[in-house]
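Listed next as structure tokens is one chain, alone, in the form predicted on its own.
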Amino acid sequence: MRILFLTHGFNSLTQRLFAELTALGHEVSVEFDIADSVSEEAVALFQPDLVLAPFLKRAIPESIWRQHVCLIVHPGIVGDRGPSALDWAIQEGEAEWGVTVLQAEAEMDAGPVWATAGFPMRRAKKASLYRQEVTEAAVRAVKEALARFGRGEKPTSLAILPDVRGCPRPVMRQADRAIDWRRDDTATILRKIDAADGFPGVADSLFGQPCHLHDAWPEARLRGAPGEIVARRETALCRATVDGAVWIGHVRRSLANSASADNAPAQAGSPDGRSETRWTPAGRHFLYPFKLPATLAFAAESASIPEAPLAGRFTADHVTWQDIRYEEAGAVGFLHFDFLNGAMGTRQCQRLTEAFRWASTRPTRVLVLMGGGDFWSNGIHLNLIEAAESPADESWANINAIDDLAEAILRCESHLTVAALAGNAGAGGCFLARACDAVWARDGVILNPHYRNMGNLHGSEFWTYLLPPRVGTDGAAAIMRHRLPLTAAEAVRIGFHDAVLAGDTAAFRVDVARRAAAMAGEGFTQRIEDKRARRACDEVEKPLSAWRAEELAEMRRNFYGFDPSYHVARWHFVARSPHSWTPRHLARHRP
């Protein structure tokens, strides 16, 4: 079928559906929902069999849904209506939730149902549930809806569906999310921050300054007066509750008069005056506040807060917040690194390199780099770069730090290394993973192995050394030019990855552990000798230092050269600027 995606943006769910439906043979084109007239023009140009809306923030124009079947992917159970479906489900502690594919009509989220898929809820941030359970359920429901549509079936009216548990819900406001630190227990506070995570965050204050809280984790040991900031560790601050404490990993400093706002700050030049300069980290001035690690956003204030270092540094401690942790099972070591949105700043790369080198001294044979649950890695940290006094200098420091990590992996001769991708990966993160001897990805993972969308960055992480031998020179050029997401299965088919494993996260981890243990067993000695020989041969032919120097020469031009494309693209990414047009590699219906 010809399917037009009408979407607010090309987010993780949209990318997954795009890749899945394309693999099934459908002809898919994308149009960003910029204005009614633009959407109407896209429909006229593409002449779709149906319109699919995987991620919309407003209603589809009547001029479209009256003339075409339009399927809405709603992250709620049957009968649920409203834009805060997942927020309410998390905050109210729902045990089961789901995704409904319904047909667009005059009343939002009230049309007849084409398909639905459910899932058990876990204690997790909204963004994590969306990327995992919601996405998997949406893929199942959309495929069922398309199959029904293809067979000429009709959707089912809500009025005749039995046991409709959902109901209309209002937009969740900051008043609904407000934390009372004197009364709310840890579980309640976690649900409130989890329900707002990603966007919009919970309006609160730290050190007497308004901000929005994100990225909360429970703490089992530390205590203090409710609301008191009792400790700091790396990028996070620990705040006491009535029955324990929580770690706040990231915050967004608030503009004046906007602490209660649920939407993004107004753009520059807005009549309410909120676009004036309010916040000056490292001497730079911003029209927009954006999400940063808590200890950086409040750098001066948090300096006096006592540190709470981990007893074992990298050894896993499951009752506190820890962004890098190490575990062992027999001859296999597992290195986890769970950085928000997969972004890896300079200091995070340095700490991970230190952890990797330490792990490679352990009496094991195989070292598995697990990444995080939602993302393995997305490369350099654009928010931290934007917050730096010199974004160009911080870009340079960050790319060198991640290259140091990639080089440490490539030069490791004591262990066989595996990148086990339970979550998505993008840009430099894809090639950092490829520095390992093997890459295994969970079925359902989405990869974006290219840099061009960020202002035509050249990229580093030794991709020029690692990619062509895997996919060929033409294949490497195609990947860099492609600018579209890859599924794990497609990555294996073209030779970029080595294996696609179970789609269920728990089953994936079991499979990884089993395969890694087998790799550490019979035949290990020969494999490690072969690895050392290949590396030595490659080093003689062309040293890693030469590959790195060539890539960094290109990156230096991106950061310091006359073309500001990278800096402009980074600013728009960090500021979450609204789209003004749909890129032509997505809008295939446009000439």
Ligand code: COA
Second form
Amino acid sequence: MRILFLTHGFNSLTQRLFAELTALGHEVSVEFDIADSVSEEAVALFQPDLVLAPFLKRAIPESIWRQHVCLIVHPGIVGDRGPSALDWAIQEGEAEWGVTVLQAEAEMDAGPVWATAGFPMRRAKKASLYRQEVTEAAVRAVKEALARFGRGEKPTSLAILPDVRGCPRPVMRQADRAIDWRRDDTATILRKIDAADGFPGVADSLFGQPCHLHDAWPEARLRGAPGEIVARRETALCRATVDGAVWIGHVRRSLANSASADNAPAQAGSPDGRSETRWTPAGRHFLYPFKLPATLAFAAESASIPEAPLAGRFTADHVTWQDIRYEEAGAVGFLHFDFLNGAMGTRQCQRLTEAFRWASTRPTRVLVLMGGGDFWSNGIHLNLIEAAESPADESWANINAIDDLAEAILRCESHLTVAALAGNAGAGGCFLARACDAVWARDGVILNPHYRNMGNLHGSEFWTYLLPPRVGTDGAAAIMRHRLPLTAAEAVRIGFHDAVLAGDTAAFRVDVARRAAAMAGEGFTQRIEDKRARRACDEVEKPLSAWRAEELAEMRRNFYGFDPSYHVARWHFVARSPHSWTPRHLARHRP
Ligand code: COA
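Let me have the form predicted in complex with this ligand next, following on from the form predicted on its own.
Starting with the chain above, the whole complex follows.
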């Protein structure tokens, strides 16, 4: 079928559906929802059999849905309607939720149903549920809807569906999200912040200054007067509740008169109130339109807060917030690094390099780099770079820090290393993973092993050394040029990854542990000797330092050269600027 995606952006769910439907043999083209006339033009050019809206914030124009079958992916159960579907489900503690594929009609989310898929809820941020459970359910439901459409079936009217549990819900406002620190218990506060994460966050204040709270984690030991900030650790601040405490990992600072900006009537039509994130001048001050680590956003204020170091530094402590966590099982070490959005700033890379070096002194044989649940890594931290006094200098420091980590992995001779991708990876994060001896990905993971979308960034992380031997010189050039997402299965097929494992996250972890234990067993000595010999041979042919210097010479031009494309693209990326055109590599219908 010819399927036109009409979407707000090429987000992870859209990428996954794009890759899955292409793999099924469908011809897929993408148009961003920029203006009705542009969408109409795309339909006229592509002449699709079907229009699919995986991630749309506005209604499809009547001129399109009257002429073509348009399927909407709604992140809610049958009957649920409105732009805050997941927010309400999390905040109200739903035990089960789902995704519904319905046909676009005059009233938003009220059309007949083509398919639905459910999932059990988990305590997690909204964005995490969206990237995992919602995405998996959406893939199932869209495939079922396409199969039904292909068989010439008709969708089912809501009126005749049995047991419709969902109902229309309004946009969730900051008044619905507000935290009462003197009354709300830890579980309630976590639910409220989770329901607002990654966007819009919960309007609140820290140190008496308004900000939006994001990225909350429970704390079991620390205590204090409800609302009091009792400790800091690396990027996070710990705040006491009536029955415990929570860590606040990230915040968006706002000016006093804008703390309730996403309550404004003008936001009501915009499901996530993204327009609030504009770079808004107010007097001599500016609003940060993106999240920053809490201890950085409130650097001066945080300095007087006592630090709460971890007793075992990297050793896993399951009752507190810990972004780098090490565990061991027999001859296998597991290094988890759960950095928000997979973004790895200079200091995070340095700490992770330290943790990696320490873990490789342990009496184990295999070291598995687990990354985080949602992302393994998305490369250098573009928000921190944007917020730096000199973004060029910070870019340089960050790329060197991530290269140091990649180099430490490449030079590790004591252990076999594995990157186990339970979550997605993008840009430099993909090549950081490839620095390991083996890369295993969860089925369902989406990879974006290219840099060009970030203002033609050349990229480093030894990609020029690592990629061509896996996929060939032409294959490497094609990946960089096409800038398209890859599924885990496709990555294995082209030789970029070594194995695709179970799709279910818990089953994936079991699979990883089993395979890593096997790797540490019979044949280990031979494998580690082969690895050392291969590295020595490569080093003679061309030293790692030469690969790195060549890549960094290009990066230096990107950061400090006369072409500002990288700086412009980074700004638009962190500010989540709305698209004004669809890139040609996605809009295949455009000549
Ligand atoms: N630095 C800072 N933040 C990053 C990031 C990075 N390298 N990569 C992703 N993020 C953030 C996004 O800003 C977004 O933030 P939000 O929580 O405020 O919405 C969040 O992670 C999710 O990103 P999004 O683009 O919505 O996720 P996706 O799954 O749809 O797309 C990528 C994934 C990797 C394709 C996309 O995020 C991307 O292109 N990232 C930049 C990669 C890059 O160029 N890195 C620098 C070169 S090494």
